[in-house]
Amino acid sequence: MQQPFKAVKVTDNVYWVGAIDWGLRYFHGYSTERGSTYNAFLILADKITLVDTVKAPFRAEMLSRIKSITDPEKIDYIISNHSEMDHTGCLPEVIETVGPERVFASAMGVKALSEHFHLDREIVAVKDGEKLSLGNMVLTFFETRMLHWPDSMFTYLVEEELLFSQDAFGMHLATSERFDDEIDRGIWEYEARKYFANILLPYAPQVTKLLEKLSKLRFSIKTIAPDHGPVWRRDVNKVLDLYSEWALQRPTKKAVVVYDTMWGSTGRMAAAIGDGLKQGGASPKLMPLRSCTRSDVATEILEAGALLVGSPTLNNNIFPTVADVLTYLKGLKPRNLIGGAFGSYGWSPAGVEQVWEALTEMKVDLVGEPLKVKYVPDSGSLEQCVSWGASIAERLKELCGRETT
């Protein structure tokens, strides 16, 4: 039985034909409490063109949306902007169903698709800046390597001034609304920031270079159509500005305090440190790992200036939840942070020392020495925690002052 899904008009000649994943709560490492979308777009040109596909389980939904405006077998071209499986999972089956004249990808995309699917047909490689005629319209391709895979590229529809941006400018957000101006700004700005922090942060220098490249090309962008989340038609310049700002990772007075605790001692230290940070003029954000995910932590760090990590010692090692979040953050490569390590211990302070080593590997500018308290902190120890937090706040104010001069 044919599913009754409908395409959504984006412009006069472009339709959204993707899928909504309402139930997604975990996406390769980060929590997606609001689900996601897998966006695909159909260009109704002389050469009908499908830009990206969807995750394999959602193939029928995408094809149903395509059928609401045209016969899928009329599709002439398929463009693969990004080879990750949430955008190509059903590509082999779609190629078999549609029988397109040609399928296009970047040179690295051709390699990735071949290694993913071992296809028995040619995928045509396009070069950076290459144009493709659709008869009455023209596409231009731009390589965006490592945003966030080596194969990644943008596709620009000249006549509609529309940029198909694959994973850039996206977010994990499942809604029945397809456009940014239909969604509460507080929601989309948070989810866009979370997406940048958890997906694109390691490639922040490439983001800056890409935005400079787009500026030099001087072509107008009226619409940005990413592969996840809403299509940008009102706040196009706003999201470009946000990416520019996030990529720089300028430090702020926010200090993120991440910790876990076994019997409450490290938690008491964290609370006292937070009070000291506040007294010193910083804005503390305490994140107990019993209620915060690793992706929540990454999101808060994106617009922070300090990272303080607390851990008890378990079996002469760092506490497992703390080890988890530090491993995750190390891969994201945040920059321009000061920080420190703290924690309670019994007979071995190894947990705190391992936190210090991990922060050193992350190139966090560490303040002073690790703050250690044996067993339960007394009033003197808590005063020491307050003072430690205040001293870090002072360093943070100095750092932020240098950034604004």
Contents of the next structure:
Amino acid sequence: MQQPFKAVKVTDNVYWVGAIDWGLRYFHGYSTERGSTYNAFLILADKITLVDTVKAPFRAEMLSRIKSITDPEKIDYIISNHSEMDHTGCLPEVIETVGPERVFASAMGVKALSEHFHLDREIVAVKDGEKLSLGNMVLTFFETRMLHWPDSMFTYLVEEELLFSQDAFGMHLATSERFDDEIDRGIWEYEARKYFANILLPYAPQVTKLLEKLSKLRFSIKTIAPDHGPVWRRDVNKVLDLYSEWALQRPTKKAVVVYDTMWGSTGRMAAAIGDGLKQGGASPKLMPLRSCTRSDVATEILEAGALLVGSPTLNNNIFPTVADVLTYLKGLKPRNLIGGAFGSYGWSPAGVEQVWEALTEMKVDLVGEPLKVKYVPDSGSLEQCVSWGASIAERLKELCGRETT
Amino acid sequence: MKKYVCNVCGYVYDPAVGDAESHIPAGTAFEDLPGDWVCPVCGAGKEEFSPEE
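Let me have the form predicted in complex with its partner chain next, following on from the form predicted alone.
The next block holds the full complex; its first chain is the one shown before.
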């Protein structure tokens, strides 16, 4: 039967059979302005193998792409590299349709899948380093725990030197093009950075360890097939290098100024601080929370050296949008940041004090004291904001200098 | 003193090193970690740890 959706050839024996989610704009709190893809791959080996599936509503699209090259009932094995529901949402139904001989996941994946779907069939646990014969080809599995779930693993197809990397090296980007070399580099580099910052950042030390492990194993990797966004075939080394660089979170001269404001006073402070940072030689990026999402802020933090957060006081409390972004950033555990707290208040400086506490908890190296202004800043307090910004720029210059020597 | 491994993520608690992130000084035995201590990598509780073999 003619299929509305087609599979896309990735290598000689591997096909992309995923789905494109053009309309996705919100992914559990991550703003996805360019939509996303859920990638699944079919290996046409003696044992026909499906690697990962798609989010539940996209099952028909995936099955149609599979049917464009083979009968789904001919699939022998299904591998689940990651249990999160954007890759397993339709797994129970797909198992039902396909009737595979065996379904594989990591040991933690077996647990997670059973806790998600309460399946009544066995999922076979594979160990780190274990090999699986597909007849004429061989797969090797690597556990990648906490990148970014306990169940996460990589599957390597030896004959095609292809790494199925689940969420690692992925990005939320809906395109009809399937490969890195078909997409504008500025776009993929931004979206890959955003993905790293919002999904992998808490586990940056594990990223470093994993990359070391991969390089020790001396696997030749020609193609990386992640579960979101384009397949890497031209810039494999480039994305590996970007990951090792991002994982280190080296300080830079970029200073991110995040704030909200009620009557414009904290906003005016932010603008003056920004100018002071610039005058002192830093590169400020102002992010008013009325216009920027929490995931935009995380993206900017990844390559920054300083985080300055401003909050007015509302009802004796931190401003809610500022609390939101701080809660989010705390979970992402950014490292090697210096920072500061500022804000205007009427009669209680609780807002700025709570920002200070939150940044302390995040282990941000705080510079000076919280900068507080009562009601509306006058020219004197704006001058103070400028010199505060300049002093932070000085610290950044020292830190960056130390890094390069 | 014995090292303990997190069953969830594989992090190894080494008493000789402690856990600076949670202000646990070097030389603290796993048994002496506070009850609310969690794995610095994945956030699992003490009950998810097993002695390293």
